[in-house]
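Okay, so here's just one chain, in structure tokens, the form predicted on its own.
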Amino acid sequence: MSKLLISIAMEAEAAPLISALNLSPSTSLFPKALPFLSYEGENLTLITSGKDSVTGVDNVGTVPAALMVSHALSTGDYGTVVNCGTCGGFIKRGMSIGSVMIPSVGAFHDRRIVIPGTKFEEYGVGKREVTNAKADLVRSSLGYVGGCCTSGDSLDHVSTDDTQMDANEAVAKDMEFASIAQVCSLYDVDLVGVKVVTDLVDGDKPSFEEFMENLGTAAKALQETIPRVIEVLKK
């Protein structure tokens, strides 16, 4: 099995897999003027976001998600990235609270850049067929749905994100797994998403609340995920 980077927005969804991996705190792979943090173990390495030095909170969003998976990549020898974390899901397509998804499509909601006679639209929502052997085998040997995640920088989700995310027919809502999406076309890496639902966008609940809710609950259902996904990974 080639080496995995196993990518974590948050270190509350990370502490119980770092845990439950034995893994190990390491300072070789991210430069001092970066925040991301890396744990090490055998044949892997998780990479966190870190927190940001403003504010104190975690460095979420499309942005650090994808400077970081970056610098990863063109310092380290990995053969497929694990990009996993929290969601929301879609009512009207089959999601509740904790269910887990291997997303097939990565694509943005909130990138408008609407030009006539232009592709820059078509730009901004920046779709990736994320088709590959692995994420294929994944998703069917442990009976997970695909679909598009899409990914925007905000929590929260105005008319037009729904407009946009309907158009992208999203099974689940995050902040980071298109850019990576990206990131992975760009060094022609493998990706497995790994999703796992905390709030449902089209309920009648406040995103932030849902997610407060149930962050422990996703943090332990990847803590429980992961592992498996590793084994799969190895066949």
The other form holds:
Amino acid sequence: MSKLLISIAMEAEAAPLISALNLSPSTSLFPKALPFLSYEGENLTLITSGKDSVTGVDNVGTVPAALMVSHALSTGDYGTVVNCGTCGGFIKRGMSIGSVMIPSVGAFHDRRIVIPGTKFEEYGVGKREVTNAKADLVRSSLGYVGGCCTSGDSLDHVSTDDTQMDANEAVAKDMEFASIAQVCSLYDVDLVGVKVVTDLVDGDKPSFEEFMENLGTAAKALQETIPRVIEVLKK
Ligand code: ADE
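The structure above corresponds to the form predicted on its own; please give the structure of the form predicted together with adenine next.
What follows is the entire complex, opening with the chain shown before.
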């Protein structure tokens, strides 16, 4: 099995997994200028986005995600990226709190670049199919659904986002998957996303309230799910 790169944005999402997999901190992967953290285990590296030096909160969002995964792929010899984390889920596509999905498509919902007569609009949506044998195997072995994980840089959503999320037929909404899908496509590395629902995008509660309520439970779900995903990928 080639080496796995597991990327997780938030420390709270990663912490239970770091102890479950018995990983050790390492300082050799990222240069000092980058805030990202890495942990080594048997045939795998887990990376997290670290904290923003100005506000002290986790570096969430599409830019840190792309920068972190791109840097790791440019320096290490990884055959597969496993991008794990929480997401908003769509009730209308069968998701509920705690559901796990393995995306088969990544796309953006907040990059509106409409210039008639050009392909900038399509570029903005940035759809990438994530159909590789490893993601298919994880999905079928563990009985999870696929579909589109739509990404943007906001936790909430406005009506123009809703229109694009519907056009993307989004099952899940996060803040990194589509950018990581683009990076993996550039490096020609397989991507397996593992997304756990903390809040319902088309429900009636504000996303932040449900997200904070369910973050701990989702982190525990990841702690249980990721070792099973790794087992499948070892086959
Ligand atoms: N992560 C967890 N819930 C989310 C949401 N509703 N939007 C974006 N990222 C999320």
